[in-house]
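Below, in C-alpha cells: the form predicted alone, a single chain.
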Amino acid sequence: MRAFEGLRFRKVSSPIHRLDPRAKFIGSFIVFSVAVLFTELMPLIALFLLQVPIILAAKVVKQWLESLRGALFLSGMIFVMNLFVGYALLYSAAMSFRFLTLVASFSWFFLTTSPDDLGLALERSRVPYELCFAFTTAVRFVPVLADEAQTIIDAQRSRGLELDRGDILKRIRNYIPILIPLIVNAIRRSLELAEAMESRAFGSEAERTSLHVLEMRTFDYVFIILAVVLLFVALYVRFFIPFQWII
C-alpha cells in the first residue's frame, strides 16, 4: 500500500505547497510528457533527478520515497517483461525508470496539493462542478481505502491467513478475504456520502461561490515558464541531438 502514500496530501509550510495548483499541474504534466518522449536511460535519469529539488523544497522527502518504494514492484515487472519479450538491457532499464519518473512526477503534485485547492483549480478551469467533486472525492478516498485495506490485511494475518504461500492462483485466492470486506466498506462509505450530499441539497444551486479564490502570482508564472523551458529543451534534445550522445 506504499504506492498510495503519493496520493496523500501533506500539509506543510513550503514554497511548493504555496504554488497555485494549476502551476503545479502544468509542471507535473510537462515532466510526464517529457518522460514519454524519451526511451533512453540517461535523459530519464536526468529528468528524475530534476525533481529532487522540488521534493526537498516541499519537505515531503519521506512520503515521496515511500510512494517510489511502493512502485518498485511494478517497475521491476516492467523491466522483466521487456527483457522477456526480447528488448535490450538498456531499453528495459529505461522503461522501468520511465515508470518511476512518471510516478514521481504525480506523487509530488498530490503530496503538495490539497483536494480543496485541486477542486477550486478545476472549477476555475471551467470543469463542471459535479466532475470536480467526483475527482476530488476519489483523491480523498484512495489513501483512506489503502489504510483500510492494510488494517484488514493485518486483521486477517492475525487470524492465520498466509498471503504469500502457494502458487500464483493460490495467492490470488488468498486475497478474497481481503477484497470482500474492503468492497463492502467502500459501498457503505459511498451510501453514507450519498445520504450526506442529499441532506445538504447537493446540486440544488447552479451558481456556486467559494470561500477562497485562487489567484496566480509571480512565483506561479515563473514556475510555469521554467516548466515550459524544460519542455522546449527536451524537444530540442529529442529531435536535434544524435541519440548516441544521450544514451
Contents of the next structure:
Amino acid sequence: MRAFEGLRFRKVSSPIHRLDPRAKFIGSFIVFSVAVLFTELMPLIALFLLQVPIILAAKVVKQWLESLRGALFLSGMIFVMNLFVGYALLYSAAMSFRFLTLVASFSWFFLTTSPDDLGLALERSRVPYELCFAFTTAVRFVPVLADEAQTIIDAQRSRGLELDRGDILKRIRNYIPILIPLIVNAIRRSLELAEAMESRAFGSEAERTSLHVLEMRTFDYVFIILAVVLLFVALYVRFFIPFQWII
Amino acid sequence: MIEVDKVSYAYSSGTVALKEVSLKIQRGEFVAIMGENGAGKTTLIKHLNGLFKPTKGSVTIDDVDTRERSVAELSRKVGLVFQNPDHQLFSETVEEEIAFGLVNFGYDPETVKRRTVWALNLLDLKRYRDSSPFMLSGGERKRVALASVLAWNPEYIVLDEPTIGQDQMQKDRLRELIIQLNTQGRTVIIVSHDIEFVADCAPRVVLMSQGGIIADGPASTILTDYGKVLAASLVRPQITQLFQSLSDLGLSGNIIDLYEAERLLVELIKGDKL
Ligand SMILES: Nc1ncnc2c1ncn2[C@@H]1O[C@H](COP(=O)(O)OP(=O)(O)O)[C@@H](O)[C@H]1O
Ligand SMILES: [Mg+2]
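Moving from the form predicted alone to the form predicted together with the partner chain:
Then the entire complex follows, led off by the chain already shown.
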C-alpha cells in the first residue's frame, strides 16, 4: 500500500500541476521512450537527473522519493537477476537504473495530474466519454479501496485472524476474509454510484459540455518543445555517436 | 484494568489523531466515549487490542504493555466490534460468521458449537442461522458482527458506534444487552454520538475533542454541562434541555433520566395544587 502513496495525486499549487495534462503526458512519455533507447548507465543517469527540476518545481519531493523507495526493491531484484544470468556489472546497474527512471517519470506524471484532468485529456483525444469516466472513477477509487482494505484487515485481525500464520496454502486462504468484504463492498458501491448518476441524468444527452475546459498555454508549448528537443538529442546520441563513447 | 498513558498517535499521512491521551478504565466499568466526528475515538479504541501501537506513551491491559503481545492474543481479552459490519462479514452463513473468531482462537469443536448457539440466542439471530449474512438488513448485519465478537466472551467489550442503523426497538434491546453484560462483570466501552442512548444507559462519560480528552465523569454531570457538551459538538439530552430552561420553577438542572424527570414534575405539579 505504501508504494501507491508515491503515485497518489494531491492538490498542490505549482507550475507543473497547472501544466496541461496533454503536455505532461507527452513529456513523461518522451522520458519513458528515451529510457528505453539506452542501455548505458551515463545517459540514464542524465535522464534521471533531468527530471529533478520538474519534481522540485512541483513541490512533490517527499512523495516522489516515497515512490522510488517502493521501486527500490524491484530495482534491486533486476540488478541481481541480470548479474545472475551473466550480464556485466555495468549493464546490470544500467538495467536497474533504467527501471528507476521509468518509475520516476510515471511518478511525477501521476503525482501532478488529477484524475479529472486526465479524464478531460482523454476526452479531448476523442476517447468515448463512458471509457474516460470509467477510467477516472477507477483511479479515484484506488485510495478509497486501499483505506477500506486496511479497515477490513483490522476488523478481521480483531477476530483473531493471523495473516502470516500457517503454510503457504493456509496463508493464501487467510486472505479470503479480506477479499470477500472488499469485493462485495466494491460491487455494492458501484451499483449505488450507477443509480445516483442515472438519477442525475448521466448519459441522457449525446453531447456533453464540461465545467472545466482544457486550453494549451505558452508554457505548455514550451514544455512540449523542450521534451521534443530532448527526444531529438537522445536519437542523435543513440544513432550518430559511436557506442564506445557512451558508457 | 486498561491504562492509557499519555498516548499520542500520528497516521502515516501526518494527521495527529491523538495528543497525550491518558485514561484509566477499571474492570467492570461501563464507559461511553463521545465526541465530534474526527475527534479520535476510533483511533483510541484501536489501541485497546493492539491494532495500533502508540507513537508516544503506552497502553497496558491488565498490566501487560500492548507492544508485547500480538493483536490475536490481546483480542481474546479485548473484543473490538467495528462500526461498519460490512468490513467484516464474509461467510456463507450467519453461523459460520459467528464461529470465525472461535475457530481462529482454536477452541475445540464442541465449544465452538456451544458458544455459537449461545451468541445466536443472545442477539436474537437464531432464525437466521443458515442465512447468508449479506441477505440481512443493516441492523441485523450489525447484530451478527456483534455476536461474532461476543461469542468468545471477551472480558473487555469495545463497541464502535453500536446504535447506528438501529431502530428504536433495537436500540432498547441493545441497551438492555449492554447493561446485562456489564452487570455480569464485563467491562463495556462504547463509542457513540447518540446522546439520548448514552443518557439512557447512564455510564461514565469520556468526552473527546480534537484528539484529546476534555471531560470525564458520570453521565449526569457531563451530559448536562452545556459548555463541555458543546465543545464536543454535541447537544444536551432533550430532557436536560427542558429542565434547564425551566430552572426558574426550581427544577434540578442535571437530570438525564426520564423516570426521575417524571417524578420531579409530578412532585412539582402536586405541590402547586396544594
Ligand atoms: N487511515 C487514516 N489515515 C489518515 N488519517 C486518518 C485515518 N483514519 C482517521 N484519520 C484521521 O484521524 C482523525 C481521527 O479520526 P477517528 O479516530 O476516525 O475519529 P472519530 O472516530 O472520533 O470520528 C481524523 O482527523 C481523521 O481524519
Ligand atoms: Mg469513528
